[in-house]
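One chain comes next, on its own, written out as structure tokens in the form predicted on its own.
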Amino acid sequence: MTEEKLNVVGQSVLRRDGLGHVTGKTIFIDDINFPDMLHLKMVRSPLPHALIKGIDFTKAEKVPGFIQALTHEDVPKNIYTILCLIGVGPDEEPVLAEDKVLYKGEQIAAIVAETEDAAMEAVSKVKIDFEELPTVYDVEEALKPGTPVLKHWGTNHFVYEGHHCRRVRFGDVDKGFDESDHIIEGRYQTSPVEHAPSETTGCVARPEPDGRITVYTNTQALFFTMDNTALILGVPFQKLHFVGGTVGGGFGGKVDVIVEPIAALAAMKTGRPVKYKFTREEEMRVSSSRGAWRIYFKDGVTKDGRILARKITTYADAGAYNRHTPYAVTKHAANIAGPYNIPNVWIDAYCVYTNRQPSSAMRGFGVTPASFALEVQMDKIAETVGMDPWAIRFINAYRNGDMKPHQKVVEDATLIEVMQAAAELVGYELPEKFKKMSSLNREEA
């Protein structure tokens, strides 16, 4: 048999649209433009929290070149419908705020205008009645008694099947606890984190002759964005046509929903194209970041390193809305405990609403806070038993047929040889019975 021949597994393989970008013949969403277009400019909120009293366009209205302000009247479906198509409810933000807002920076009203410059001139001549409301911005605060509630249902958490978080239970931590040598505890903050695309987040919406709406859009997820921008506008899915492409830079923040239906919306309004994007200050202070966690571990550990029971309370702060916090929850809960064949885990795992800008996916959402966290606190565990963090790693990896706290066997486990061949480059000596573990089974040297 011949060995084939690999023609990407370690080679170095060309981007598509590498060319284009240098060269600088790519194509972005603000080189698009078409023959009588519009443009869409968003009146948000200045305030964290108010009751909205009252809109007044009459300014607005005067500036030349206004065209049409859109409010959530307008909108077939006023709610944005990012995770119905998972299964993952309640809907609950809307698309144009109604009665109030949850976020500096909320969308209100939308101002189309013949020119930007025009658009951002109503914008500013909008004046709006506000009640201001009291603030909630720390998470732990968010669920004490006494607090300024958020959500409608009467929460400032999600609810989860009936629990007010996502919960893990396996084994018996208080048992662990008490077989143990040492009890180490750790807290664990991260910050929000914009992904700061080199191309805002934007579209354009154009009516075609035959009744369907183009939409030009920076989406990273096209038939996702089509689908929910239906859902909102009350079209069939088949009225709508999205052109992708070039994202211009995502990592995440580029499945929200945001622009297009707006977008789409004031085009089928006015039967002119029109431009919806964000300005770079747009960029930073209302798209969804990262959102910020906040990480509680206690772990039960015996004097020679194995961790017999582990106490996770996680609280991850969705911002004012849903977004994919609810769902980023459910797979921090999966893989919070870590890599690790711990007999005794309990995890409580909050997602609770601020008056912060929403948060929502970037780069393994979820998954990247409940890393950092835990593989420091793993080398504290280390640290406080005295041993060497390569072995701790080593004596407490699962392997294929353990059983994962939230009820799921491990499968192609690789820990193990990931490690082996870690040290291998670093050119660390492992001892001989590391050199000699396997993810297949448990027979040790």
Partner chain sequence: MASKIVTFTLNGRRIEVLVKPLTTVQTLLRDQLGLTSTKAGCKQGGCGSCTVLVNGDPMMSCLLPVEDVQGQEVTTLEGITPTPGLHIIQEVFYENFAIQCGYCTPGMIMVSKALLDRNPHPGREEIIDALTGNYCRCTGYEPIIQAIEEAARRMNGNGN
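Pass me the form predicted in complex with the partner chain as well; I've looked at the form predicted on its own already.
Chain only, nothing else included.
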């Protein structure tokens, strides 16, 4: 194909949805209303860890406009885990809490009412009898004996194919440390981050005359959400029709299946359209955040800057439930050793449960905190060895044909070329030997 024939490549193409956006005519979830639509608001736990001894709806039922309250008893398959669709188990998160809650803000009962105001008022009048339980908020504390155990399988960590964590074993790190001139250690901690999309998470579920339920949703994961909803409701997939695609900001914050199953259930129960949309406070306090990670590095490095061994123990704070964190930990474990050629690597990556708001996906998915810790550690190595931070990275950069610690042959390395381009952009004069390097081959020693 000749270059003249390209219509899009190299051109600035106006957005297909742009005219809707600048005129305000794009239809977002909150713009979808039906004349007979009901509103769903959630009764949430005010406590981070407690037993539920009883729920009293008496006063809530008296609020004008109250239609129905839903509890876990109404949910056909109440306990689920989102990643069951890719074989991750066991199920561990309730759609609506049963006998206990594991985080502040956990969903306990849904109130369906004629108006949003009535639903909010009714929620404020539900009385719940709790028995408070001791809490755990720190990932390392959570793994110590004597700490409150949050999961029915008896640990506060996810179990990876029978193992306590996601493990990577490559070469012999102890041998590598013995051969090194410097041992360089580092502890890194990141914080949870809320995606804060401009449009909060929400959906409208509408019963159709043929018995199907149409769900209009701003999820980022339409089919994933539809399949999970079908499993939770115990209905065949074809009973559900999901309509989506317009997302008022997601950034990974709208991939968890939270509002759709319960809204669809409420629509089935009442026979009327039901809207369930987070308030801003719910979006901040209850929707999944980026997880907080604690990462320990121990590197063995020669005096001329070669990394011979890298030992990493890393903990993801999943919060109270899985959501997407078990998967994020796997991605993290595959990336935490970095785009470097290191002969001996040992990684233990834990997915840990605490009494915090669940964490989940966010841009980078477990890799972002890894990159942060890793590259600060690389600078620390450069400082300790007394070398230029650029040099440390060129010396250790991986090339095509190298074996990565998780037993994957590198086929598409570009680190060297990216660093060469970056140096040029910032006006940094690289030594000739680094300018000549290539990811495609390894020069003769």
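Remember, predicted model here, so these are calculated numbers, not experimental data. Positions refer to the first chain, counted from 1. Rigid core here is just the name for the largest C-alpha set that superposes within 1.5 Å across the two forms.
S.K.: For R15, is the C-alpha shift between these two forms 2 Å or more after core superposition?
M.R.: It does, since the R15 C-alpha is displaced 2 Å or more between these two forms after the core fit.
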